[in-house]
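Just one chain follows, in the form predicted on its own, and it is written as structure tokens.
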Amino acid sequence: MAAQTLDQVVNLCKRRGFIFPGSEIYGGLQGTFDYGPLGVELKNNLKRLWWQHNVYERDDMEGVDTSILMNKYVWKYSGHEDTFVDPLVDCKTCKGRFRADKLNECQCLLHPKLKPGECEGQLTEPRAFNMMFKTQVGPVADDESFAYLRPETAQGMFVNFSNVLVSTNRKLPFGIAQIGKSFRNEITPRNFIFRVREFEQMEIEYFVTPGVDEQVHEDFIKDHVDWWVNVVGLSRENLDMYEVPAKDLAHYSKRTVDLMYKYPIGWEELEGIANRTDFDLGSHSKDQSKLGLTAKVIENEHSTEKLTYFDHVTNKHLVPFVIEPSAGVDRGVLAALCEAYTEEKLENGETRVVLKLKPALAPIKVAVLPLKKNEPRIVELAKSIKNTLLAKGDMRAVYDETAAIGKLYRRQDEVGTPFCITVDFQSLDDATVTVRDRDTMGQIRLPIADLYGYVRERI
């Protein structure tokens, strides 16, 4: 049975040391969690997958890692001081504050079971409320010394399109990968880690002749459910394309489809794909009038370059359309763990609790196990099988001698580790040890010298 509640998740979240709340002996802050020992392996894992199909696997991509604190100006040619709010309303009874458009998503502080305007509540007419989080930069605090902290990574990447153009001498088509930390005052964070304040975003944008975006656009939609599904693990059932109304279109979309993961919440946004069109680099160019751009942008009297690409079959130059795929690397982790989150009945009535995460994403690939703790020689043997098995450097193994070998195994299955290793006294006679598969319970007997190769071969 898998997760049906996200209760289970977040419980063996904090009970494993995959994810634990924010500041929690202070009584925690909303909207903000730490990542534990298991946790911040799994996400590395996650974001290492990411970045070896996006940017290693191609030979049309590069890598960035840009600045969270920018000028100020960027946010505003990019809209953001604009447009990026939500409703906000107030209750006047309870002092609480909720997203207009979620009421039915949140709860009234002074009777949970409600929902905000459901109780003897009065709530305010909604007002737009901009969700970047705004930060002093130098010395003195006056209007002109204040940056934001970036609420998305896409805009890195675009003040830098020159830059990276110029540097690597890429040619139409290619892309600029990142992943980085992104900051949005959520008015109501909810749901564990799904919407959180502070949070890790992959991004692409992808630079392309006008005219080829929607073919693009398609090629990359196909391309990330297929990894989702095949590199991350998530059943394709659980997985839909919504494809956003015109009416609910970002302001730099021509078209925009959300790849949607079934969580124990319901239908949620995993990752947006975008075609920005050329709103972007035009909204970022000095001199923009003169590049007869499709998008309506604002008269930009403050950049110092011409985003643009020349192209050298028509002696022209242009302004590259851009597609972007956006992903929430917590989001992701989420859907990660409630895909394998599994509950199982024993044949003694017992009930285990496995993570049948794929191999790569798993947080630790083999936990090598003692028979007898208190038995030097095995003792041994055991840590030197898990000092061989690291000196690869493509896997994590882990020593465990903390309890019996029967809860060994359950530690090492809810935290989804794909192989036990068991040593005992043959292994001291011929050199061989028991290997325990996660999802099977089945156990063979192997020498020590073939443990590298077949552990390799199926992770």
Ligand code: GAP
Contents of the next structure:
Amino acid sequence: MAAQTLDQVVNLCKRRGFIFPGSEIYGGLQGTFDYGPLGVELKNNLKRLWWQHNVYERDDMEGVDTSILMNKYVWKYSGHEDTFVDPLVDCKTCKGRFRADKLNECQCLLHPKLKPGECEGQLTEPRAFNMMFKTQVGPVADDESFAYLRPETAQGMFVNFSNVLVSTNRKLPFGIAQIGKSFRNEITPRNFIFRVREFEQMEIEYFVTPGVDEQVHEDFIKDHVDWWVNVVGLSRENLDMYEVPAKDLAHYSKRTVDLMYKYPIGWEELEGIANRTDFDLGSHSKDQSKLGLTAKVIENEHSTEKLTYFDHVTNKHLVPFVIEPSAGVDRGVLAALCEAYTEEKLENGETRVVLKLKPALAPIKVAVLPLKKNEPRIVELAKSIKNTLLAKGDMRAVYDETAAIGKLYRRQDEVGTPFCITVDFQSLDDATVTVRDRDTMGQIRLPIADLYGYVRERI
Ligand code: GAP
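Could you present the same protein in the form predicted together with this ligand, rather than the form predicted on its own shown above?
Then the entire complex follows, led off by the chain already shown.
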């Protein structure tokens, strides 16, 4: 049985050290979560697989890691200062603040069983609430010395378009990829790590000649659906494509297709794939004289770059169109966890919780377990097997002797470890061990010398 409720996954994450509420000992900070010892491994594996597919396995992609703090004019010309808003309503009775378009996900503060507006409380008219966090830069606090925490990683790639183009001698089409933190002051963060105020994104800005954008958009949609299914292990029937209606498109988008995942909370966005046209490069290279600004202001505060591309075929400068696949790392982690979470009834009536993660995603690939922890020769052999596997440098192996073997198997099942290796008395005689498969619980006997190759092939 797969996860029926988000709580099952949340409980497992807390219990086994995947994800904890942020600042918990001080009562938490809404919309923040901390990744624990296993969570950080899972998240890093997801990001590594994404980078592998989208950067290393392509000949047309470059990676960057740009600053979270950017000149405030980036956000003016990107359109975020004016349009990165959600509709906010206040309840005059309970003083709660809610996202007007998500009232069905909110609870009245006085009557938690009711939605805002269903109670006696009166809601104000919606007003625009900008979701960018502001912070002060430098020691002087005045009206000008502020910056925003970036709400998307994308702008770091747009403002570096010329730097990457020139330094890598790229020709269109090519892309820039980045994984990094983004921040949004969400009005109603909720559903665990699904909607938070600090999260990570895996984004690509793929630059093309206008005219081929629509086909490239289709190609990315197909490629990314396949990646979530084949590499991350999401079931195809749990993924859907949502054509964002024109009235809901972001200010920069000509067309956006959202990849939706069937979380236990319902169908929700996992990744957005947008055709951003020439909006961003165009608006960062606007002819400043048209902005009606004085020369001094222009010099000091506005982009003087023209973010264009010289097309040797037409001998003209053009502003490339951009296709942008933008996925949430945390939403990817949550989807992988929901997909993998399984409860099985065993013959003895017990329930086995097992995370059937793709081996490549699993935080621990191999657990080496001694059948007897008070037999020094078994312990020594088990530790040396673990160290030999670790020394190969491409898989996390752990040694565990803190419980009886049956309990150790269950613990590893729960955190998704695909293979448990048990060292027993026979191992001392013939240099073989048992290898237990997480999903089938089947066991085979293998020579120690063959272990690395066996596991490697399967992860
Ligand atoms: N650069 C385009 C962009 O940021 P978006 O649809 O606003 O587009 C892209 O965000 C992805 O980032 C979403 O599909 C989602 O996976 C993730 N995301 C957005 N807001 C989030 C939040 N508050 N918490 C967690 N993930 C979020």
